[in-house]
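There is one chain below, alone, in structure tokens, taken in the form predicted on its own.
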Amino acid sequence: MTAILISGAGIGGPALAFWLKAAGFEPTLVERAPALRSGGYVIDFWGLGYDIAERMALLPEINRNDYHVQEARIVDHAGRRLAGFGTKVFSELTGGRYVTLPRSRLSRLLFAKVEDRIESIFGDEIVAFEELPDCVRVELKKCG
């Protein structure tokens, strides 16, 4: 069994941990923030990311947490619509495999897939590592 350290518990870290765990590795997530982050932009989720989420059995949760965006708008400084277009075209182009959801929700859904199966360390950051003949020594530092 090989231990692997992953820096970051956003979207990529938990997704990588999921697949590494499935392949027989022992991943550990280290996240600088004291907890999963909230907020952030919305993500248009389709294509390869959608396919991977399907393989991870995440689509029911993703579809329960998506926004039902009907129009993308360009607005002026006062919020008045200058231009826009319907988002139905994205659904048509992707065969209905398109959703919009907040980045933090996707992060939480991915983390939920691994949180009981791996070690997660919050509030620490990797500050140094040293490659040794049979391992890598990692130095962590408490944040805050």
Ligand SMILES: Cc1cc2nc3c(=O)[nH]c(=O)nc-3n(C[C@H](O)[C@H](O)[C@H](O)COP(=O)(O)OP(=O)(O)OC[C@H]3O[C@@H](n4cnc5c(N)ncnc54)[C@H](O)[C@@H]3O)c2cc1C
The other form holds:
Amino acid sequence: MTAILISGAGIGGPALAFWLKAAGFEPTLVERAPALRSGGYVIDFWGLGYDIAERMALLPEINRNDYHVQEARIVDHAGRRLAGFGTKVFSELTGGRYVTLPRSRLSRLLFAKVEDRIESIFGDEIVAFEELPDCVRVELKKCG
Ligand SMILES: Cc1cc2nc3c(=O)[nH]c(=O)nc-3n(C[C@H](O)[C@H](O)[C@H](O)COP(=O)(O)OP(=O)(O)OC[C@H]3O[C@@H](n4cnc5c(N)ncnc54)[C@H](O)[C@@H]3O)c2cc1C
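Given the form predicted on its own above, what does the protein look like in the form predicted in complex with the named molecule?
Time for the whole complex; same chain goes first.
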């Protein structure tokens, strides 16, 4: 079975691991952070990413984590509203296939799809590759 090393357990890493595993490969995730990141910014999620999440049977969890944002606002230094617009328009344009959720939560949901089925290494960073005749040697370095 072909082993594949994936750098990063953010959004792309676990999603790629899921599909590679489904295609019969043996992926390993390496993430330099000591654990999945928590908190952070929110992302608007729709289009191709949303379609792929649906094919991964993730929509129920994703929609449960939706922030149900009603308005995007421009505020002044004291947080007072200067202008804004309703976000219903995004939902209308995408036929309701649009959510806002924290990036770290999306990453966690994606990772949960593969964590029992692949090897994951946290706290290590990929620092070098060496291509050999029949394999690739990868150098990892402990972080922190
Ligand atoms: C403020 C902000 C708002 C955004 N809003 C949206 C939005 O509304 N909608 C949207 O679709 N996108 C949005 N994005 C973009 C979205 O967050 C990124 O496209 C997405 O997170 C990229 O996923 P990724 O897995 O490629 O990278 P990341 O999520 O950045 O994950 C990469 C991971 O790889 C790890 N890593 C890096 N180098 C190494 C190494 N050498 N060895 C081991 N691990 C390593 C990092 O620690 C990290 O955990 C936004 C981004 C920002 C900053």
